[in-house]
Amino acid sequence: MKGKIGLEEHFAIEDTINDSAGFFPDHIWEELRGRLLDLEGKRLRLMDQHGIETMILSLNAPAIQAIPDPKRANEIARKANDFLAGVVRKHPDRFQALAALPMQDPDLGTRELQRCVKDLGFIGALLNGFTQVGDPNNIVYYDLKQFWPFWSEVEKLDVPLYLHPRNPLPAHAKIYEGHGWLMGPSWAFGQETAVHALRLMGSGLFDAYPKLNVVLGHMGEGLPFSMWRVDNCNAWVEGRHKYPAKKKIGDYFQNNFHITTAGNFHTPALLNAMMVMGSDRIMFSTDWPFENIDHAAVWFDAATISEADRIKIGRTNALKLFKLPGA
């Protein structure tokens, strides 16, 4: 398929590059990193090879949101995103930008979400997961009442916010003593990013914000197969599920969340996920250049969905979400 486009495709900057080196074997680091630093070069190569048209891009993880300093997460968030304004200027019509947030400060990161949107022309945000504040060790999630007025302005703002992955502090990561195999990517960013999404829907925050639209990627992290179980497990105890929120979770799983393809090339969990949540809230993505480009696309283009779920996964529904030209 011709004219697809991804969204959750990175990038590093000199300042955040070696967030990404503990995430291979040392042998691979080299190659990852010409890849988390090329814009124009090999990336463009294998858009063009492998018919995408346009990346939305976000700065590596967890890059501001592992720097506890508010000023100087501030610092880094705006030269990144003042970066990545100039690489969208040079290529428009095959780059588009998320905005790194420094949400150390809720009102640093609200103020720095206008500026990229209203004056860098940005579509959205990404977030890497929970940020740490002050202290290395203290960690803050977005459910918490001092993101509300935050969540407003993404309201008001009508951009999209991409919930993005990153691995437990080690103080948090006890079950994965002896299994590092299951840190990052293979378990561990999937369970912390479900739950943090979980939070969100029970806190309250989509009743008080409908408007909201969260991505999700990795096909979902794991919420499309177990959203039927969140809501109904031991269905015979009355009053089981105690939260804030006003609606069942799956109800704002399917109303407020959408989820991409990213790093999850699987057509059974695609399949789940369409029956799940329908293929208007799914969109293609790659997690270049953490994964292959070629391995998600040539998967795609061949995975057995009909030819209409197709155009609308691998393009039409990111052109509407982020109200790309040509929705």
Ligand code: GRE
The other form holds:
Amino acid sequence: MKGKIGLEEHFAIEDTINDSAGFFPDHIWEELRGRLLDLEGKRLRLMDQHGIETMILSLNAPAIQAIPDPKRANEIARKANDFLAGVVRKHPDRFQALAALPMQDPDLGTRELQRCVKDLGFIGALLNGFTQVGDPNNIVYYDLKQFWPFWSEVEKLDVPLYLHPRNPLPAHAKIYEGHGWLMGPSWAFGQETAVHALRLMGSGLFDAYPKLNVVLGHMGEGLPFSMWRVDNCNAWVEGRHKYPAKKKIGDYFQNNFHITTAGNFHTPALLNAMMVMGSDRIMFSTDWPFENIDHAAVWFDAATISEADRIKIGRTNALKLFKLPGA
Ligand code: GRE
Ligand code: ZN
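Form predicted on its own done, so how does the form predicted together with ligand GRE look?
Next comes the full complex, this chain leading.
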């Protein structure tokens, strides 16, 4: 399919690149490092080869979320966002931008989002999971009340917020001890991000700001498969769920969430997601450079779905959600 749009597509700057080392052996890191820093070379060639018209770009992980000092986090976020704005200005038909935000201080995060959207033309933001604040062991999730004014501004600006994974801190990863292969994209990323998303849903955030749009990668981090059970387990026990939100968790998932195919190129998983949430809230992505563009595109182009759904998932859903030209 030509004209695909990808929205979990990463780059790095020198200040953040080393956050992506350590997931791969040294000889693979050579390749990955080059892929992350490249924007106008191999990346554009592969996009051309595989029918990807536009990449909506975001900084690598955890980057800003792992800089405990708010002032430094703000500086690096601004630097990365300014760099990204320059790249998009050069290739407005091929690239769009998601902001990196210093959530160490909700007010700084809000101001940087406003700057990116209003002054730099960014179309949303991407947060790499929880944020470390002050003490590296002090972490915050975005359902906490201090972030509600931030969410209010996200709703007001009417831009989607991509919630991207990061690993849990070692202190919170006892269950993975001695089983390092479960960290990162094989399991811990999805677990961490799914719970964060459920916290948002249960917190009442979407009752207060019902127009928020949150995007999850990796075919929804397991949530499409699990959502029925979240709401319906032990149905014989009356009032068994106690959370501040007014509605069923699945209602928020259905109305405030979107998912992408990033890093999950498996037709049974896609069909499950389509059966649970329909084809209007699912969008193609690759997760470049951690996944290969050809793996994503060759799979998606041949997946056993209707051509009408392929066009929605490959292109038009993203055009609409991000209000891009041609929507
Ligand atoms: C990602 O951003 O999706 C990612 C990483 C590190 C390793 C693998 C991966 O940030 O998919
Ligand atoms: Zn990613």
